[in-house]
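In the form predicted alone, a lone chain appears below as structure tokens.
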Amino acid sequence: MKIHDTFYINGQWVTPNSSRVHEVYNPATNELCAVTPLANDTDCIKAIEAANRALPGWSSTSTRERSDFINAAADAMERRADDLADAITMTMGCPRQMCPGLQVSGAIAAFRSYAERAAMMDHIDQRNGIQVLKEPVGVCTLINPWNYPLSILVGKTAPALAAGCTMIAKPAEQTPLQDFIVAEVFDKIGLPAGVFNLVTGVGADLGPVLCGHDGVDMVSFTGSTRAGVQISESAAPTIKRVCLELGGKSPLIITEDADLDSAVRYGIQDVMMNTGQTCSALTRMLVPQSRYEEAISIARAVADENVVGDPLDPQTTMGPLCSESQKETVVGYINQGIQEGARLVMGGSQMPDGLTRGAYLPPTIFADVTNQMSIAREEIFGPVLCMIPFQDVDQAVQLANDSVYGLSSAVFAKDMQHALEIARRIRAGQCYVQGAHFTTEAPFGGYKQSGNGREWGDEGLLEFIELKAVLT
């Protein structure tokens, strides 16, 4: 069992202001696997003050120095890649044999990519007697979720460091261990005191001070739309910048002339990856009525290839959900879908065969779903797919856009040109065409209630930049 009893503030491991702790449970076994301290307002204010003290010095370092620190941190993370994978598997249940590729190696490579991007801060746009300078936005609160805990942490931390910002990181209470490892990495490489600060605790308790304090210039949050609204409300009185990556209910449009086997397999694999706990998952599969039953048959066969079980078993492709609480939420949606009249093709709320404990659910597919059902409109965040029929492409686009969300989307058509024409009509921050896959080189973020701002790529750095116009 991992026991942490300190926070990382101002370059030191410091004793919390309170003796209260949070117990972390392994979702595969329901056994206690870690204990972390619970911060209070005093701890958070100490971290905010440390970040403010560090800001003048860190923001004035050269981009070469910041680049060197980012590369050094990436090197140190690579040396601790096994520790990072172990931590994520233990606390959120990602299968260990998949965890390095899905949760760790890509995150470290993306972190390193901001070493080169730091030089973007040096570029001065000059026109007609005007100089446009780039400066760091300032002190940033970074609040992260549990589903991709390392990836999303570094997706905020790396551009913030490159821009010259200082920060306070707060991981999800369910998955805090990788943040302690990253703090140890920063400590080992000698990152200046106060540039990175770590506190742990419950978001609802710490959010008001971490997001509302006038010593914080920006909040970057990834999580639920409900929590995003609360964070925006806390930040509003001080008019600070808020970058939100929130929920999704993303559509995959499959045209009548598409390669149906490839398209359905792509959609199933996308939804079931990470046990359905991906905000951009393509959880609404829109299929032409003429090929609907054929698509259902393919979907069932592909989903049935998953091996649900112990995340330490190398044969496992789908582990448990992150917690018993999350499992209960998903079970509630499955039961609601049945009550609403959707056809349960496979799966359901029962424990998969051979398992007697843990937050497990089988791959679940619903057919005969309409866009008015709650399972088609609300984010389930579990291994649940809704298959919705359409008559023509115009109706498919209308169904795709009939959502409060707009985070991601996908199109599978006969050829690239047709797919691109449809992609341009979908109101979402990303669209995956003809089987494309996620890359941290592309900006990521949503329309509508899926949030605002962008992460990853050059655009991820821009979120942490203020522009100053100098007129001569």
Ligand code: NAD
Second form
Amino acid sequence: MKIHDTFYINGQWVTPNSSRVHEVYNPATNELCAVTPLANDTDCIKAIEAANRALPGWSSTSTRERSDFINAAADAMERRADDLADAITMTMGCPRQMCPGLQVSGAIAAFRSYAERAAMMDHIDQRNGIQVLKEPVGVCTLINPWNYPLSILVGKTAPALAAGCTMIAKPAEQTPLQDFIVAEVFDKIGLPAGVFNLVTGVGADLGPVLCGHDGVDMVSFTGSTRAGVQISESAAPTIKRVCLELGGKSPLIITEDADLDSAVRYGIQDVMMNTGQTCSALTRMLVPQSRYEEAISIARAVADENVVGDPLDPQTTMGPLCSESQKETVVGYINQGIQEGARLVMGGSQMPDGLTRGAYLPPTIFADVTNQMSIAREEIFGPVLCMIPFQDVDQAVQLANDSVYGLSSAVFAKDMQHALEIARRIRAGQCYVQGAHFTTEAPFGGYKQSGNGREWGDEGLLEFIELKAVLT
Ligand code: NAD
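Having seen the form predicted alone, please provide the structure of the form predicted together with the named molecule.
Let's see the whole complex now, leading with the same chain.
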């Protein structure tokens, strides 16, 4: 069991002002696995003040120095890769044998990529007596969810460091441990005091101060649309920049002439990955009516390949949901889908065979789903796929876009040109064509209620930059 009783503020491990603690439970066993402090407003203000004190010095370092710090931190994270994977598996249930690939190594490599991108800060646009300079936005609050806790943390810290910003990070209550390891890494490499500060606690309690305080210039938030609204409200009176990466209900369009086996396999693997807890998961599979039953039987066979169980068993491909409360939410949606008249093809709300405890659910597929059903409209955030039939491509595009969300999407067609034409008609921040996969080189973010910012790639750095025009 991990016990943390300090926060990382101003380059030191400090005793919290608050005496309240949070218990973290391993979702595979329901056993207590970690205890962390619950910050109060005083703790947060200390962290915000430390970040403000550090800002003048850090923002005036050269991009070369910042790049050296990022590389040194990436090296140190690589040395702690096993600790990071253990922490993530223990707190959110990602199978340990998949955790390095899914949650850790790509995240560290992506963090490192901002060492090179730091030089973008030096580029000055010059035109007709106008110079456009890039400056750091300032002190940033970084609030994160539990599903990819390291990737999302480094997706914010790396560009913030590269830009010359200072920051306060707050992880999700369920998955605090990798943030402590990252703080230890920054401490070990001698990152100047106050550049990175860490507090842990309940988002709804700390949101008003972390997102509303005068000393914060920007909030970068990944999580639910519900919390994104509250954060925007807290940040509005002081006109902070707010970068929101929120939920999704992303469509996969499969055309009549597509290679159905490959397309359905791709869709099932995407939606079941990380036990369905991926914001960009392709949870609505849009299939031509003429090939609907064939697609359902392929989907069932591929989903059945999953081995659900103990995350420490090397055979396991699907661990538990992140928590009992997340499982309850997903069970609620499964029951609602059945009540709404969708056809349960496989899975459901019962414990998978052979398991007696833990937040487990089987891979679940619904057919005969209409886009009006709540299981097609609301983000479930569990291993649940909705298969929706369509008559022609125009209707498929209309169904794909008939959502309050617009985070991700995908298209499979026989012909690349046709797939690209469909991709251009979908209103979402990303579209994966013919089986393409996520990469941190591409900008990632949502249209509509999926958010308003971009992370990763060069664009991820732009979020942390203010532009200053100097006119001569
Ligand atoms: P959540 O919104 O409940 O919590 C996320 C974080 O926000 C936690 O740290 C929590 O403590 C904090 N929080 C909650 N309410 C807050 C408030 N009022 N003020 C300040 N902070 C607050 O979400 P979750 O259940 O942890 O994560 C799942 C959600 O995250 C899903 O909707 C998923 O789609 C989304 N997500 C989006 C992306 C993306 O890049 N778009 C990536 C991963 C997850």
